[in-house]
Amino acid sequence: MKKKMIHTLNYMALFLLGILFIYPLIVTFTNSFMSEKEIMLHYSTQLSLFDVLEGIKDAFVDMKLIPDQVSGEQYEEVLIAQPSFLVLLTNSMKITFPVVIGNVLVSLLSAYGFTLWQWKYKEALFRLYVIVMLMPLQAVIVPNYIIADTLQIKDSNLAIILPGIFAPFGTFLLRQNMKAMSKEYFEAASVDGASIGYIFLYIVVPQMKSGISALSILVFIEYWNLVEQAVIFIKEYYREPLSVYLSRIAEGKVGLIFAASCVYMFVPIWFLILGQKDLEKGIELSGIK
């Protein structure tokens, strides 16, 4: 009996912190169904003349759940209305999807031969690896900018794309996975006398399928949500991507902000439920040796 509640509250303890996880969420969806006026209305923090003759001194921000009207307005402005939303939203995937496919060959390549390969230094480079990892964006943008100032790509979407495939989380994570599967699979086919290249088509990146959607989901959710490159790069704004346009709208245009972060996040989120398996999966192999 005692045992039963326990489990019972326990329950109800975690269902109440996930709801407050996901609160945020909950009050961008349901306020992209209000009105512009009616985002105005709560949002503002501006006095109107009413509140003066009322004596009322401070304007507050109120958020509300449930939209007094339920209206497709933020949605129909976003969506229809103003195409350059959807240029933005373009311009994301442009960047993104180039860097996820790359990443995710060049680690794959990579952590295969980091498991293969037998060489005395081998750790030590991995650990390079490991360390340019560690480092914040903001360490690497010096390196990023000269070395796209000597290949002339500073005003192309390469100078954010390059670095992008070639960063070293993918391996990181792809040879913890591979860590994972047994040794005999490797040396089974190449007793058989099989090629390296032909397990690794056939037998080991067909078993890798977490680790692949789990690094695909990682880097496409880190260049989605891209800011300080584009802020570097990418001066014209036809070329921006939506990350930086929500920050602007942000400051002014707040009537559609909360339609246009729904359409953004909605991608991630719908990766995430397809996914969430899969990622598990791949993350927690991240942290074998």
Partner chain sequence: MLKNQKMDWPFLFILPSLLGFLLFYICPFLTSLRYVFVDKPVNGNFVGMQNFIDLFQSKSYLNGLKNTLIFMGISIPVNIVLSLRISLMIHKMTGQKELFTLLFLIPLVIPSGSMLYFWKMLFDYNGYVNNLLFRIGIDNVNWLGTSLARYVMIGVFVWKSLGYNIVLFLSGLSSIPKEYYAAAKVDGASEIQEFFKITLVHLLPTLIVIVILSIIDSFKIFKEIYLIAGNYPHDSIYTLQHFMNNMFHSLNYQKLTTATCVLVLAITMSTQILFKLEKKVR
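Can you swap the form predicted in complex with the partner chain for the form predicted alone?
A single chain, with no partners or molecules, comes next.
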């Protein structure tokens, strides 16, 4: 009886924690159906004339879960009246998808080399990969800028895409996945006369589905939400990704912030739901905890 009660209390505590973490998403979704006037009324911190006359010195946000009147005004404004929003959404895709595809291909090949090929200094070079992977973005952004300037690509998306493609985390993740594969597969294929390319394409890649999915999702989320690199390398407003636009939307268009955030969140959440099982399995096989 006591054990059952402890389990019940644990479930209740986890449920309340889950509600606490998901509450901002719920507020964002429900408030995306507010009208712009209602948002300005509850979320603006600017004092009105009546507040000044009443001697009020500070205005605070009045967070509401349910709108007084359901309205699709925000979505209409974001998706139809403002084509610039869709342009910025396309800019995010132009950066994110090449990075995901390129990073998966490079990581697969390099992980294959680090796992199966036997060559001198292999482990030393892999340790160097791990060290680079552990370095924070702020430590590598200046070298990236210098290299991009040397290659004369610092004003293009390539300055963001190329470092993303060659990021070492993917190699680390997929190598850990490959090490979990049975060596008998490769030995049997070699005995049958299979080439290195054949083993890679028809034995390794089909068994790496979970690792590839996990890497794709993690890289996608990282570059979908990038801000620092875009602020440094992209000068023109019309080439900015949506993540930069959202970071400063509250400065001038508070009335659209909830619908814009929902549209922005839809793609990564949909991507995450589709690959959740592969993400869990891929991370589990890599041994990352």
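Everything numeric here is computed off the predicted structure, so don't read it as measured data. Numbering follows the first chain given and starts at 1. If you superpose the two forms and keep the largest set of C-alpha atoms that fall within 1.5 Å, you have the rigid core.
The Cα position of Gln276 differs by less than 2 Å between these two forms after fitting on the rigid core. The two forms, fitted on the rigid core, differ between these two forms by less than 2 Å at the CA of Tyr23.
Put the two forms on the same core and the Cα of Phe266 is off by less than 2 Å between these two forms.
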